[in-house]
Structure formats: structure tokens, C-alpha cells
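Just the one chain here, the form predicted alone, laid out as C-alpha cells.
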Amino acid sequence: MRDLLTLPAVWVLAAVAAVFAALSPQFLTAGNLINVLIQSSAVGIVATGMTFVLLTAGIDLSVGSVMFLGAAVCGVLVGGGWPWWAGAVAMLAVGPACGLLHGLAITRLGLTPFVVTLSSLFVIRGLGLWVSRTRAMNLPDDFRQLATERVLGVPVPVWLFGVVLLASQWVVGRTRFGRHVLAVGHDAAAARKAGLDVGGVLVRVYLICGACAALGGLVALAQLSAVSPTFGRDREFDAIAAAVLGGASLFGGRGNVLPGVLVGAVTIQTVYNGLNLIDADPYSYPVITGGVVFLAVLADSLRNRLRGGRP
């Protein structure tokens, strides 16, 4: 509780919501929260990977285009009379192909992370546009059940999201792997000198956010039931503002899932879903977005410049 309570988002978040509140009074019913935890939910679980991907002070910009790429393959298998569970696991197994892909290209060729992604934003989303020739696909009411079912009540993309979260936060906190990716992070020359295998470190942490990217697509896909040319795009940007929200440093070392991934992605979903909800201009979307972000890191910036912490 003390860790949340002194989390800037979190601070930023009660303030977000409280304009909202007064500006529109549908935000704060039920079913309005309900939604936004819903739709937090893929830009959640996208960004839980880009944490893995941070502590290690590394990044993905692929994320976006990643998904794209797995929902145009599942388009194609379903419109090509696949069952919808067929088209869901290969969607699923795009993802960690793609981070593998990235891992062996950083730790193996020597590149950088931030090129070796940034290349394959375009290469990947290139070839998912190859493969559904640029044109939308619906997708059968079954595939939408994923969205809409609830077990005991809650939601099952909520569902998705807290397994993510809690499985996650396990990982990174109470194993040896954990530990091992905030040791990369905070000094992999030093890490490599302790004898940690740096390299494997770096590739399991880019497959991971692969998956993430895979399974918060498949979720986002379900809400829409359709797949379009623009799907997932930008939401590399989403899953990385989410994640720095929560705390995570860009220069490796520190972060954590809980509460941090949490905050951050109701945070950004919830300032979209105000900004709808007043029938902002679209157009300002990004301006608020990014202005409500760079509060919160400047607030965790100063925090930690406080205690002597590194930026």
C-alpha cells in the first residue's frame, strides 16, 4: 500500500479522473469503469512485456506491429474456414517467433535494440499488410465471446490481464530470472563479469514481450471482432507510456509489474475514455496524452532525484 500511495501515477490518475468526473457524469457509473479496466486490459498486458523488455534498458517499438501481424494471419486462417480457435493460437504464436527474432538479432548480430525494432515496426507490419492485402476481415460472433464472456462475473479479458499481471510480478520479484533481468539492467558489463548469461537474459525478455504483444492483441481483437489495415498502430507508444507511468526506468534497473503496469495502462485508458466521453477533438488525443504522461515522469523524475536515486 505504501508503494502505491507514493507512485506518481497514482497521484496523477485521481487527478485525471477527477476532471473527468466533473466534466462529464457517466464517468464514474459502473459501467463506465467496468469498460475502461476492460480496455486497459490489451494496452495492460502489451505493456507488462515492454517492462520486462525496460528493466533490462532495452525497448520494443514492434509491439504494435506485432500485433498487427498475428491478427492478419488469424484473419486470413478464419475467413479461410479455420475454427476460431485455430486462428487464435497461431495469432498467439506469432508473437514470441517475432521477439525471438529480436533477442537473437540483439545478442547474437550485436545490434541495438531501439534499431532492430524500430526496423521491424516496418518490416513486420509490412508483411502483415502482405498478408491480409491491406483489406478489413470480420471476424465470426464466436471469436467475440472472448470479449464478452465473464467467469464469476468479471470479465475474461480482466481475467487475462490480472493472470498476466500476478504471473508477472512473481517473475520479476521472487525468482532467480527476476533478478537476473534487473542485474542486466542496472549493469550488464557487470552482470556479464558476475557470470550471468546476459545474452540468454536478453533473449527470453524479448520473447516474453513478444507473447505479451501476441495475447494483449488477441484480447484487443476480440473487443473489435475485426481486423483493419490500422490495427495496432502507435499502441507500441501506449504500452511504453504505460510502463514508464508504473515506474519503469527507460535506463534499466528499476521498475516492477504491481502496481506499476496497472496504474499506468487505466491511467492512459482512462484518459482516453474521458476525452470521449466530453467529445474532445480527436486531434488532442495525443496533446493530453502526452502531456499527462510527461507529468507523471517528471513528478517520479524529481522523486527520485530527492532520494538520490538515478533519474
Partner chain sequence: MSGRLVLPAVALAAGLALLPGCGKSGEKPVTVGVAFETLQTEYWVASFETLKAELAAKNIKVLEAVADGDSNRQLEQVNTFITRGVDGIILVPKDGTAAMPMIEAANAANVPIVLYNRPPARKEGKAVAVVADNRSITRDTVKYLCELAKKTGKKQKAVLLMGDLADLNAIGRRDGFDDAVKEYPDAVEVVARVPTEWNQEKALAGLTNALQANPDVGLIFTSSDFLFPSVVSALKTRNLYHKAGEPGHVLLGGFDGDATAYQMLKDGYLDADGVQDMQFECMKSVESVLKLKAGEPVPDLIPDPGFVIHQGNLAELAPRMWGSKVKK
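Numbering follows the first chain given and starts at 1. Basically, rigid core = biggest C-alpha set you can superpose within 1.5 Å across the two forms. Not measured: the values here are computed from a predicted model. What changes on going to the form predicted together with its partner chain:
- In this overlay on the rigid core, residue 26 has a C-alpha that sits 2 Å or more away from its partner position between these two forms.
- Relative to the superposed core, residue 251 undergoes a Cα shift smaller than 2 Å between these two forms.
- After superposition on the rigid core, the Cα of residue 59 moves by less than 2 Å between these two forms.
Same protein, different form: I have the form predicted alone, so give me the form predicted together with its partner chain.
Here you get just the chain by itself.
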């Protein structure tokens, strides 16, 4: 709870929610709050994987493309007569495979994460377009069950988001691997001198990020029940914004999954949701959304400077 209240994004989220609650009577209804959580799930899951990468002072610019390649493979298989669940499994396999390749390229070839994942952003999207032949593919209604089914009254996407958050928080906060991730992010050279397998940590971190990208993609795909050639485009920016809003540093070594990613993803979606509800001028969306993200990150940076830490 203390962590929650010291996170500037929480106060920004509270302020945003207060404004929209005053402007729209629908905003604080249970149905709308569930809506916001469902809509935050896909980006939130991707942002969780991104947080692992950011903790090591890395970055993964390819997550949107990974979402698309997985969706394209799934669409082609399901369109070819495979059952929907087999398509979903294939989609989930694409993510870790891409992540593993990123990790190996970074650790074995000594390339920077920015260069590797920027290149693969194009390569993987190109593969997706190749696989799908740039066709829009509609998936059977069964696929939507993943998005519409409820367990104990809670929609499946929200369950998945919750499980990913809790599991990731446990890994980062309670396991040796989590401590190694933070150590590599603080100072990779020192971690290496201390005998840590830095390369092994990095490979696993990118593998986790790829897996989260595929799962987030699956959640988004289930809601749409269709694969379009633009699926997942620019999602890397939303994921990075959610992670940074949640307190992750682009310089590594600092950040958390809970409450960080949850607050970050929900804040971004709350702004979109509120603007839709009040039927705001469409031109105001990027200005207001960008302004809120900037305010939250500025507040976080100021707080860290006051504490004498890294911005």
C-alpha cells in the first residue's frame, strides 16, 4: 500500500479519474470500470514483459510486430481448418521464439538491444505480412470466448492480466532470478564480476518479453476476432509508456510490476476511456494523453532526484 501511494502515477490516475467522474455519470459505473480493465489487459501484459527488459537497461521495440506475427500465424492456421485453440497455442509459441532470438543476438553477437529489436520490428512485421499475404482474416466466433467468457464474474482477459502481474511480481520481488535482473540493470559489469551469468539473465528476460507480447497479442486478438495487417502496430510505444508511467527507468535497475505496470496501463486506458465517454474533440486526444504521461513521468523523475537517485 505504501508503494502504491508513493507512486506519482497513482496520484495522476486519481486526478484523471476524479475529473472524468465529474464530467461523465457513466465513468464510475461498475460496467465501465470493468471495461477499462479489459481494455488495459492486452497492453498491460505486454508492458509487464517490457518491464523485465527495462529493468536490465534494455528495450524491446519489436513487441507490436511479435503480436502481429503470432496473430498472422494463428489466422492462417485457423483459416486453414485448424481448431481455434491450436491457432492460439501456435501464436503463444511465436513470442518466446522471437524473444530467444533477440536474447541470443544481444548476448552472443554483442549487439545493442535497441538495434536488434529495431531491426526485428521490421523483419518480424515483414514475416507477418508474408505469412498472411496482407489479407485481413476473420476468426471464428469461438475465438471471442477468450475475451467474453467470465470466471467468477471476472472477464478472462482481466484474469490473465492479473495472473501475469502476480506471477511477474513474485519473480521480480521474491526469486533469485529477479534479484539477478535488478543487479544486471544496476551495473552489468559489476554483476558479471560478482559471478552472475549476465548473458543467461538477458536471454531469459527477452524470452519473457516475447512470451508476454504473444499473450498480450492473443488477448487483443480474441477481442477483435480478426487479424488485420496493422494489428499490433505502435503497441511498443503504449507498452513502454505504461511501464515507464508505472515507475520503470529507461536506465535500468528500477521499476516494479505491481503496482507499477497495473497503474501505468490503467492510467493510459482511463484517459482514452474518459475522453470517449465525454465525446471530447478528437484533436484533443493526443494532447491530453501525452500531457498526462508527461506529468506522471515528470513527477516520478522529480521524486527520484529529491531522493538522490537516477531520473
